[in-house]
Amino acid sequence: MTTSINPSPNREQRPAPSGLALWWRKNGKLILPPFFGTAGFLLFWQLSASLGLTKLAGPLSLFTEERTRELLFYPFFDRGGLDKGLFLHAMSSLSRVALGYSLAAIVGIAVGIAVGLNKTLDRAFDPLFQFLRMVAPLAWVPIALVLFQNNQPAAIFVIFITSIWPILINTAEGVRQIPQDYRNVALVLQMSNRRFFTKVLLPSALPYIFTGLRISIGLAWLAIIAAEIVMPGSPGIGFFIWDAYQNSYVSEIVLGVVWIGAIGLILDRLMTWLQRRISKQ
């Protein structure tokens, strides 16, 4: 005779993990390393400032000093002139970046495609492109001021001339890397130039184009900071940092650097997200 053993009705059943627990199991290992890395860096920085190992204000100064605390918690104020919150300074800088970067993207992609398709143009202009891309953003500032005699267009030109080269060079390389088999098929099928561009060239070169765009957005953001420091007189995050330095507000300089890094990171992540969305289509 076989005796079956039934599970005890009093045995407690483990509850199913909640949605938050499942999310943490999936993403916890991705979140903890950067969290502890950043926390360790901030702790080391604060200890160095507290022990007098560096004259740079520690991260806690962002909350302990009244002026910096006001800038941190009230970024939208506008008292007229250049006395604005950090958000408004950042928006002024971003508007210049948007103009200069958009021009660089349009010209860089167009010229890159032309150079990539034409070997004669490539041989003629590649040394010039390689030469110009080595010039630092600050070196373009006096040239831009001589050309335009005005801070605003000069700043946009500095952004444009700094950020165009990665877009142009990567686009040209992407066009060069189109497999010869694809070109042969296009010739056999007698594709029109428009169809070749949309069905063969653009999909093949798109990863290279986005690599250039992603590199250039960081360069554009760096360029506007440099341009605004050298060309003061209008709102911008670069002007904010330079003004804080002139008045020895060290904690405000630190806060400005935090904003620069955060905005730069957001711009990079937005470009990565855009690349993924377009690549899926």
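Positions refer to the first chain, counted from 1. So that the term is clear: the rigid core is the largest set of C-alpha atoms that superpose within 1.5 Å between two forms. Being a predicted model, the structure only gives us computed values, none of them experimental. First, how it differs from the form predicted together with its partner chain.
Taking the rigid core as fixed, one finds a CA shift for Arg269 smaller than 2 Å between the two forms. If you fit the rigid core between the two forms, you'll see the Cα of Arg67 move by less than 2 angstroms. Once both forms are overlaid on the rigid core, the distance between the two CA positions of Gln246 between the two forms is under 2 angstroms.
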The other form holds:
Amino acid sequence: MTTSINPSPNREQRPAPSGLALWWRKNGKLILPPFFGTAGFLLFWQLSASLGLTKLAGPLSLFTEERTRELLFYPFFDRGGLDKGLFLHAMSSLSRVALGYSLAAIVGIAVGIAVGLNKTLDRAFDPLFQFLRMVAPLAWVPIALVLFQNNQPAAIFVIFITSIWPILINTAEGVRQIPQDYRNVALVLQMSNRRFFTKVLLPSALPYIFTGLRISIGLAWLAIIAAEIVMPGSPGIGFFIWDAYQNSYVSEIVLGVVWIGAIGLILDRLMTWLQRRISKQ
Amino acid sequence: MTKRVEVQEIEKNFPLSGGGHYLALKGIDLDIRKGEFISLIGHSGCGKSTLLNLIAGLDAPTGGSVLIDGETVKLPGPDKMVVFQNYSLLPWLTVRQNIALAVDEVMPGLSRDERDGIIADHIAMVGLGHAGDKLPRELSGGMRQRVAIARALAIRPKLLLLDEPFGALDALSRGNLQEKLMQICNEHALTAVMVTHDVDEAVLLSDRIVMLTNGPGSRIGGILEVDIPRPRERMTVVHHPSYYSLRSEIIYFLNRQKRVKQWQAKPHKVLARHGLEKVNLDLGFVPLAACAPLAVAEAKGLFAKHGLDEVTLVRESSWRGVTDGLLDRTLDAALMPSGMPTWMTAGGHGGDPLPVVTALTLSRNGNGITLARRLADGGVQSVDDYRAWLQSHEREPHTLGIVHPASMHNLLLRYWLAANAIDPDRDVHLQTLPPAQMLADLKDGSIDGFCIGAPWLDRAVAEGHGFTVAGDLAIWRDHPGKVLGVREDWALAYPNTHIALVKALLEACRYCAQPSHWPELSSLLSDRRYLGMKPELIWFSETSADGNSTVPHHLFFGPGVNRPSRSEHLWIITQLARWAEIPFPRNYVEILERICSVGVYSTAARELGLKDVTYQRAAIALFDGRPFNSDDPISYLNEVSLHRDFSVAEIPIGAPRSLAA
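With the form predicted on its own in hand, show me what the form predicted together with its partner chain looks like.
Starting with the chain above, the whole complex follows.
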């Protein structure tokens, strides 16, 4: 890792600061505070657990509890039924998210553009959107179950309905925010609708759309946990946690939470990277 | 002359969010010839961009119509391409793609190669051959605007519309781009309309400059023809004789608009108090030594003493500002040259005759004819020398400066020249210039001299740029100088206010006439609110011929000094007619009766207890000894040696009417 930093040639000739020292001087300030912050938190947690201040297992229990250690080190096992490694649980959760989120993106962008272009549509639906947006993911679960009578599509619907609003609202705003200048250019050149769409509208609204998509991916991931906890019976990380709770495997809950946090973080970073890639063009 | 654009009776009303409407434009009429470059200039918010958008079809007028080549504009289109102020390039497309977007859309019939050719040509035309594949954000503001211009020109519009195209650029790129645009417009004989707020830019680029008045309800306040030949260059146009007069014309217009706006921003309720119909007055003046009575009346509280609690003195930079202030009623009353009441009443300002009355002569004398130092160096000492000088320097232009056609300076200078066998229109050229400009022109030798009031003539002498060839005491001793003028309808609506105003100023005149007060007057007038000049330069007396005593130069008060004199105003009318500034009014008796508000003066004088005021003035006697017969002015006019072809006409001033309250 340290060798990947290439010191400039004349530096190499000098005996003093080696590559490692140089790297450390540059990045030490960025690494030490988060390291100590996290370590301090874990230590506090562990101490409060060891001293019996809370019933919650400490972080070390991930290694000390045999069941949990197994789950930690073997995420890929599959013993059939619901007895799977955490990675497989996560994957089935993710596939649900992928489905619901994609639906939300397609519908959200399309409706957002329509609403952004048409003032009357905007006026007609804006109150409804603002209202539905405020309904928490958990509240959708019973409605979804009544609607679909089946866990799987209900879970996807909950993801869809939770994550669609930021996409829709941001897209509409992006379309509304197309500068009057660009619209005037299109008007003066008498551009066809198709060209206006591809050459002006989409590129102009793209940053807004991506902001919406990025906010939504977080929401979608939050929703899947809610949906799975309430709708047990199929593999998923939410079910895993719920199951662990039912069986009082406290350290397994902690492990599940670590997975959820990590995956959420990765998803967000992925979207940020994608957004940056696209807006760079 | 083929018309490309016809703007007919355009009106534009914007609905306001809180209900109601904002009338942006009203009654705009404008024809634009093929190949003409038009600038729209005016203050921000005057609706110039709105007018451009209406021509472009980006917005629809609420009244009237715009025709391009005889067809009504209904929608925007590439035949009337707009160059927007903020470039409006699509940031995700390169320079080439931005232009291609326009070309592909407008010229679908051409082959790919032909279109690429057009795009490349236009990128090269604006000098961006090296930057074709760059994104707009990689370019400077000037380069971006060049791309926008290239995009507009590439689609061969019938009409190019530019909305403050160089507003956001630094001075250097603005200059370069202006020249580039001018060159392109010349080469392709483009018809263009440009919105700008830059006076120099407008003069440089335009064939005609359309000046818009302030909103709401902006109209065309004036159209200036720019007669500077093309091709023009930025560095050389400034030397064209028209350049500065065009420039100052626009600046005057814009300042006037600003003043009107400020005036409108204040509440203008007529405040009646103390038995007076109106006590809040705006009093116009031009900074001259003769404005002393106004300054004294303000500083000594004489206005308030006579019940006029809220008098504001409004400093105008030229007499034209006074004329316009009376015309648009932003001024209640004003200090004005003694010829202005008759001149405005006879319609000399070029509009409908506006009856203006005077009830008080504020000052007499105070003027002189100054010639440049270089003439003295050439041996000119007297008017005979000057005549000889004119003959020997026939090829050079000889310009003399005056402040206003209706001022005594003009009339005295002309009279003096004519009586000395110099034709004031043929042998020399009289030009209206602002006083400060005159001094500068005298210094750099572009004028031979000027006739102007104190303190400017004293300044020219004191600073060594000129010498007095004839003082006004030698031309017409105790001639009327400045008078108080008000609109006749104003005087009829506020008769008691008028009397109170005359009383305050007459008392101030009496104060000014005391030689012991002159040092105080000098320091009072040196204040920035009035002249803003060193007190040493403001004199009210001059040294007599023997060098021992000082004689009063300005006459502010005394027997027969202040009462408006009909015979003097008749003399002024004959002189104005003699030089064809106005036709000679057949109804001159009626006009004189109405101009000279002797009754108001008499009442004021009586109420002040001035019993010793003689009403009679001595007969009018000028230096050449020619008698002025006020009973037969037309014979007098026909007899004077030099005069223009004057006309005699009835001036339709109607019956006296009071201002509608």
